[in-house]
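Only one chain is given next, in structure tokens, and it is the form predicted alone.
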Amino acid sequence: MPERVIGGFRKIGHRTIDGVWRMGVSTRFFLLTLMHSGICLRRPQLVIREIFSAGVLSLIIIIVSGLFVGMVLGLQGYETLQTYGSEEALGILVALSLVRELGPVVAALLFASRAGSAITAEIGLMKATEQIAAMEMMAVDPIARVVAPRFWGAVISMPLLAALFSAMGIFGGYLVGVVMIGVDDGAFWSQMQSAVDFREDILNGVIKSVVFGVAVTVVALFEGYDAPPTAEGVSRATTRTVVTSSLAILALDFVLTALMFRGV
């Protein structure tokens, strides 16, 4: 056999262990979070500190995106109904497409970019300034100080970022259906009314927004953690945080729309 078909299987092969090492310490290093998250817990101020680094700092981010994304969707919305006639359901196919998938999809793919990001870069340039050793030699365990807050704050911030996106969509679908196309008000809000569903639509919305806020945030921790101390290292850390959250969060997507809404 030829050397380079040789190489390319020893490529594969050291890939696919490497890969396979990696989920296994993740897994590892997620459930050494949540045994260390009584700490932080009852210092709420850590808590509180993250989630207005996660959360708040996401808004105008979250707040613009899900206002032009519910504008569009009721401007192709209503240009979809209109050729069969039934332009005052354009409230249910916003706030459907909305609540069920769009809201808690593209907002942790943003929160992933913004707030998935900044906690790797932040955690990795800590253990390339050797803040992380520093904190060991004093005998503060890290996990506890710095990687439990960031969780809990980044898990909390991001159900209630999905449901603001969620709204803003509805509130753009509403400018450009009602206000600037002309569909009617109450036929635009009392038909979504009637076919949301809390336990279907929002709810599952809701859960949808929690797992993708813990995929993204344990990806974010994880890689920061384990980044190399040097420039580069934290700048591919960085990279592969929004790679590996982005993948996740659609293929959890998947498996989640195919539970809730089919029935598997």
Second form
Amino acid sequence: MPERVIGGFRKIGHRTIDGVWRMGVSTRFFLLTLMHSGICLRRPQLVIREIFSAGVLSLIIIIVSGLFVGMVLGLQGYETLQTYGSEEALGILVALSLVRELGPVVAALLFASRAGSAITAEIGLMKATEQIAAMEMMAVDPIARVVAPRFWGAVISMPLLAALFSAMGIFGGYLVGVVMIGVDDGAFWSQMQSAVDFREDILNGVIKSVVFGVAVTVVALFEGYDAPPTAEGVSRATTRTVVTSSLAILALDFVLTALMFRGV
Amino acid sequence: MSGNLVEIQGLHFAYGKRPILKGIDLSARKGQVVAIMGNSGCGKTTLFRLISGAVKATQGTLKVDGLNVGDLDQDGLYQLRRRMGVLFQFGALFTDMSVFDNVAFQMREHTDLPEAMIRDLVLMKLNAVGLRGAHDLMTSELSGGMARRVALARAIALDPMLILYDEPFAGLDPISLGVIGNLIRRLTDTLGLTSIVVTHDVQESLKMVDYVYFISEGMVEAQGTPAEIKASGLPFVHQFVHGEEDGPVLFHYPADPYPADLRLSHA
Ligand SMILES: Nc1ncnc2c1ncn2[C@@H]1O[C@H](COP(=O)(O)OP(=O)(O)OP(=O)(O)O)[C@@H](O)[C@H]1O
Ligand SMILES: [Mg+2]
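Could you present the same protein in the form predicted in complex with its partner chain, rather than the form predicted alone shown above?
Full complex below, order starting with the chain above.
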């Protein structure tokens, strides 16, 4: 019996050490990526390619999800606000929830499962098929040539996608609230305009999405680069990317929100 | 120096605790084509990984063009690798690029050549392996033998001083095989390169190489010019050249006795 207990503790210890170790290695990997980012300025077409695969190819899912989330917000918000007789505030409710929270968070979650998993799988497979080794053999540093452009492509795409998500959401709220239910058009927009603050709301939302973008991308790149070079290794790494980066987004969101809005 | 581009003495290497190479002595002169033969799993690919600095030897010296590969830092290693071409055993073509971009890769990364010149150079390299017409295919659209030939064109893209070919003939039909054999010979002669070829194709390679090393059990078991090899009375060489199952070379990876493994010994 005590054998088992000791075994359990040992396992917890191993997991913890392993976790801390991975964190250290991935931080080093992140710094290395930053150090090798010069190539992205010298050859911007490398980054543009990655903006296409991380950003442009995520457009559909971001647009559709944004629209539906906004429409649901419109319905639910109207239900609640109507009981207090303040349906005109619907514009504020929709805009603030999207710009402050749902835009950055949901867009980042979608980004993690759409673009993050793709990055991990691609790099993992490049490693499994010796493409990374071949690149090193040709005296080309894979961190600079493969990792850095993907990092910047994804980090640039993320805030743009979050902004698009919010815009589509607001449009969805407008469709449901104004066009379908009949909330006053002028009140919807003018209340939104006066209540949403550029620095407090929009800028903070953008900061969030940048932080999430960095977190998702670093996790995705590291998992891919670190994956065992087998089919199973790559598939596990892909799953880990989605799980780890989603948890990271939610945890970071709490921390950032606590820092940003505590005074209000 | 003695004109040896690659000079290896007493090289030892182990993966973890399992020794793979146990004191290899090998050299390749400038302008030579040297073949390395040995049974599967004897450490030929590993030897290439050592020469290109991907792994470090545990003992012994390994010099390429007078530089001690084990002592080079990353920059030094990259400088050296720019003058080296490697044909990987499994091709390792970049799957997100076309055939053309694969061959152009190093030219774009390491030179400032204008795109028009790169185009000419790439088409020349592809022409040499008979695949000029396939330049706009993606690598997934190639057959196994075509992929090997593209990988070969990529390995010779920058006319390196040393080319390591890991099984250039695997999966080639007899016609391509002859052509590629001649290509390796011709490149070496006209450009004054040095080529090291790992191959299992004894007959084909004896026709074109200058020197042969046989590796077995982590050591050089036999060596010599093709004429010496053919005349050799060593049972090891005889078995290899004639492809016989019985002889000093074991076909099986080390294992427990077969009946014991199948649990027949109790029956
Ligand atoms: N990354 C590795 N980790 C541990 N052992 C390895 C690794 N790569 C190869 N080995 C072992 O080292 C030995 C030599 O492998 P190597 O690939 O050099 O053989 P080879 O001579 O190229 O064989 P083949 O002719 O089949 O290609 C093999 O027994 C293999 O099991
Ligand atoms: Mg091999």
